[in-house]
Amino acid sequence: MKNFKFKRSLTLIAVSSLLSITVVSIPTAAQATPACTTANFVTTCLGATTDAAPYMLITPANFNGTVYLYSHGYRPNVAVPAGIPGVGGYTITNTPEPAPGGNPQIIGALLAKGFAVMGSGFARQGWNADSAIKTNVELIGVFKKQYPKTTKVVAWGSSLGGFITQALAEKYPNLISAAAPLCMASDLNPLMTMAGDAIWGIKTFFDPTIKGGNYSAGPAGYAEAMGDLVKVFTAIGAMQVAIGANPAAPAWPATSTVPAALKAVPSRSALVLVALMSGIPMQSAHFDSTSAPAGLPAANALSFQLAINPALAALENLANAAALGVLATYDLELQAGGAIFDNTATNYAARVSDEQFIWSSALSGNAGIGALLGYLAVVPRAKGDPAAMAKLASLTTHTGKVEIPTILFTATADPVTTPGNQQSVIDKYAAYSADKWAATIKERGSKKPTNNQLALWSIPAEKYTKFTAAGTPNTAVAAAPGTNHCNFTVAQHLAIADLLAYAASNGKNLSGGALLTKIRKAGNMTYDRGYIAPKMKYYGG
């Protein structure tokens, strides 16, 4: 999730890129009163809470009174070697990042017109929703002692940092005056089902030595974690060269062990099949699942377009999800004391029953959807451990009570916090309001509670597979508006700051067409109330 950063070490898979931030000397201690420069018309400050999380305060000479208070995104809790592909050389990192990326761009606009912003590196990574709520409320705090005169305080984050500002806005609204969750993660479990059933997938079609979870205590477990990365992304690289070799039927990798009869069927239905069976979208970075090169046969071109582009795009997208699950894996197992993913129960059989016909060409059919399901039945489960998936639950969850304005952005083929994300938290919401609205309905002179949430999608075109010369797939070109996690551009983000500043002034959202002219010239952002993403059957269980 959002802040760390895969390398593009495939030549095919161009895995989501979690934007990086510069690197400054921040204290490391808790300090009551934060060490403040000033340059050029804007005092930067830093210093620590008490929980020693480092912040970073920026505020221009011409404060207007407001302050956005970003949270970043997932930073795994230990370092990757490097030398891993895909994610390898990672090093844990605390450093604040006051607005997403610490982009400058988005800072300096932002200060140009006179607010402020921070944010902290908090105390510490991996998932810390929890300790960072309790972070990001003192940090208002320290921000208020050093600017008296602050009226407004606007919260905003990014994938994880996305839940963390839902779940500050549903705590706390009389600390903050909007909130803005983009790419948010939504409940833990259901993050953790998707995660588990991505990796127990590619595990069991594509190498059985590939742990998974369970992992041991101290040293042995992150050699164990470590190794996983390494041969999830083997795995992926050894599809990735079938598929190119021959994309009709390609090999299956030689560290596989399904049974010989399984092997008729074309290793990327197996990889189409885990996409869906944990809830990742069947659109990519790169693959829309639609496309064929030009000057193809018309049968050939048809088979590309049904079967080859969609496991291309399962291909790239799993790689997003598999690598950083094992990483969230490892990490909320050393936090819960076990095991957290259980699929002894999982039927994957109900889990795919729609989709299966939308992607039947793709699953090489009834027979070969038959074959993948069948084997799926038969073998051995993941068994979670009840006390660890206990202590999983407990951890903060959303409930969708917000009394402030909100402003939700996502796209729809995130591949890590998925579209069901965020409509998970949108029904949640209409729930709350409805069950408001019915309490007072008896009331003389009561009002439908103003619906104050404003859901925002980034949707990909129907088409955007790039083809070079030769008709292979172009991978090089950037990924498609509406793919890969957390995939926005500044004009987006500063769309939103500017949405949440009117929300903050006003009261309420920003509507009708002056809503709809800021987001159009924002680009890539749609604004649909009859839209409704497909939640995951596990949302909720």
The other form holds:
Amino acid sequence: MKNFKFKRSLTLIAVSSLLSITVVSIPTAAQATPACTTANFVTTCLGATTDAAPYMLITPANFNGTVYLYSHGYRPNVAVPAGIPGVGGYTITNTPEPAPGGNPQIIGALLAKGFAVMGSGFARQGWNADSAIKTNVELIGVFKKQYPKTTKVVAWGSSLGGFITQALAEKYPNLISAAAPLCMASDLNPLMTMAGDAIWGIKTFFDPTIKGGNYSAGPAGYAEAMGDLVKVFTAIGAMQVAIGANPAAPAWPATSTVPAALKAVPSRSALVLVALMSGIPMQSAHFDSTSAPAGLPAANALSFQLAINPALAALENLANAAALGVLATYDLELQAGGAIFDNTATNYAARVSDEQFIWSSALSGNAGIGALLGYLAVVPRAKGDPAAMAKLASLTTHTGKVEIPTILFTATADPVTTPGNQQSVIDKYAAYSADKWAATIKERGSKKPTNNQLALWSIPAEKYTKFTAAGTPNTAVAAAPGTNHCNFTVAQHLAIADLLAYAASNGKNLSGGALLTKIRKAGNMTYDRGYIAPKMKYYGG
Amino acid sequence: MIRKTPRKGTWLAATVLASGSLFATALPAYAEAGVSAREIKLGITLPLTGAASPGYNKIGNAMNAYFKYVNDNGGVYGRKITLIQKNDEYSPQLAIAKTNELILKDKVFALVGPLGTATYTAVHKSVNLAKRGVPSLFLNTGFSGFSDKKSYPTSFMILSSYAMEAKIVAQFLKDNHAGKKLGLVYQNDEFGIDAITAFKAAGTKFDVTVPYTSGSQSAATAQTWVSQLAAGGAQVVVFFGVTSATAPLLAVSAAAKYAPQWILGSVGSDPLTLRALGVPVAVLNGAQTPAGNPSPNDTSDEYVKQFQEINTKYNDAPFDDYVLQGMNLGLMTVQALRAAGSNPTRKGLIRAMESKGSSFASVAYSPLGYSKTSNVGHTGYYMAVMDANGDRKPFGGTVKLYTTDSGSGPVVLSTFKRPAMPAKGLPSNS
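Would you mind generating the form predicted in complex with the partner chain now that we have the form predicted on its own?
Next comes the full complex, and the chain you just saw is listed first.
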């Protein structure tokens, strides 16, 4: 198989999408009443809630009574030293974000229709759902006090903000009329299990000096976590180079200490196994697990399609998952007081029993997967701290019990908040509805509960991997729709905004041909009630 | 912006769009996806291009040719059959996308003949065929895992399983090649699992085993297989893999003047395709193979004769095992559709398969295993040998059919007589 050199580091592209982008200026210090300025018929108010979380309210002169409350995604709760790929140079910020990414096009479009927008920067960063929910409740009160003609509040949010939005819908149906969790995180335990499995897999196969959790207290723990980021990206970078140099049988990284016999299995297969066992999608921003460069001999092309492209997809997605894994694990351990990841009882062979047939070529057949799983079965496992894990479990989780209309939207190849997050909320809502229907029947009623949950998906195109004229995968192009974390267009966001407005006004979601037309015009939004995303692996044992 | 108080006309239009047509709600006959007054739409995914496509890429056109023949003779209860073929290139991820397209965009009534084990595993898992209630008839794979009716309630196999095949080959080895050094080359996935498990249960011990990863087959990799087989002194080599792997194996062996007794698995042994891939006919001469169908050259067979006629008129492709298989899938599909009645529904089609499928006419010699509790297709093989012309003849001169199951059941010499070909190849069952 011909070798190739990537035009650009995969990790640089992938990880940058993890952090929510902040484009608005930092507001003034905490104050009881907001400071407002008006220009061009738009009033912008800056202030802070009682927890010192800065917020921003933007209201047009022709305010129609409906305001959009946006909750931003995960921002690390620690500064990340410059030089670390993708996330390096980050400093903690609580800049308010009144719309997805603070995008002026989205804000402008909503204001033009008479809607107001608002958002908090939240009091703390990292996993902050419990405090952010309280902040948002207070912020709604602040807005209503400032604008008494407010009639409807609709909530939306991305990633962790999607978690917060869903929780708001479950807990405060009296405060909001409709909600749209986007690329949502759902329950924390499965999410951190996915991240933990990914880091542990990278550590086990590629660099055992990665700590992967159970970080020390104080500055030493911070140094360990940042060191892990560097080591993870170094291992992933080494794999990228190795696959480029010899796609069929890439070398194992120099940091790997797997037995010599295991090194007979191509290292790329270990990447695929780590992705599968942690539940990370097998399509990434630039790799569709299907395409091959033009001009390869037929046999090589098939091998690229079935084995090489999936390995590159796993590589690209693992960069994202591992970045989340390290940063969130460090933060949550600080909050919980100890190690939160425990895989002492995990049966990784059972985890991949279905997929190993599908990805047999990428896993180098039964012999390859047998050897890799055999190694995972004998190496030491990560042990969590029971008290810390219990504390983590006590944080807010979703119940799926929602009475107001909700609109869910995620990409089926999101490597950070995998589609299983959205699916778990769909399943919980279905169970809740079934319980309600059973209770209705028991009371001799006949009216079925209304389905107030609209689940939309962004699905990648059949083929989207681009190659240069020389046959090298081109990772300099934009991430394909349906892939990457919260990779939505302005048109998609505005379609969601329209659907929220309709739901708030009508008490139910848009349906039928009008819905289909709306999402078709936005592009790459699919409504398919028959679609079931694979749940996060944690649910499957 | 979305209108808050929609006009009645707008909503009527939306309702019509959503349900397909107003007419649809009035006539149950048109209520099912893929079925209209004049047409039944079916879909198939298979590799039409790429390294894995040789041979397999003929199946869809052969099915289509048979459907055209049926359509020209009145269709199925007056409806013409349209078959939509999608090229999955043997890629699981692409098979998912193409199947979604068939179901959601093309809105086919059922899938027929989807090909490939990894691809179908991926499709079943990701497209949720069972939950959607989409019938998937006559899978072109012999993986015995698909015979789990609980997991695959809407799927029906057609090929005898790889486990059945291995059990019958094991018996053949015992009866005809006892005492010789045995080699096994197998695709190292569920294809191979079926074979290995069955050989192990039958007590067959191979002196040399050579696994290969699906997709890795090439002349270069075949060199390593042949080296291992020759070094191990294998006198009889059993091959369980696809045609695109058989071809380099035989070609490289011939070049190396390594000439064991070949026993080529049923799905990778079509002589015409192998010859087209560069395997000299002399190498094929004497190769043994388990077979389910008669030779495509056997014009004394009523099925072959009829299908050849249809092929000449509607397909004009060289008539080989794959074309025969495709035609037969068409024949069985038409019987299934007829059995589902004049107003077919997906549920009705599945019920028809369960209650009547085992009596369908099929070119293969062995019984069909369909019932309410089984989605097993054919259940046996006879052993054949290839001659100097690249044709396939029954081993020993006459067809000796062996039947068995995918589990621990015995291999039995069968007296089963397959149903006759319907008159003019046009089913009249109900």
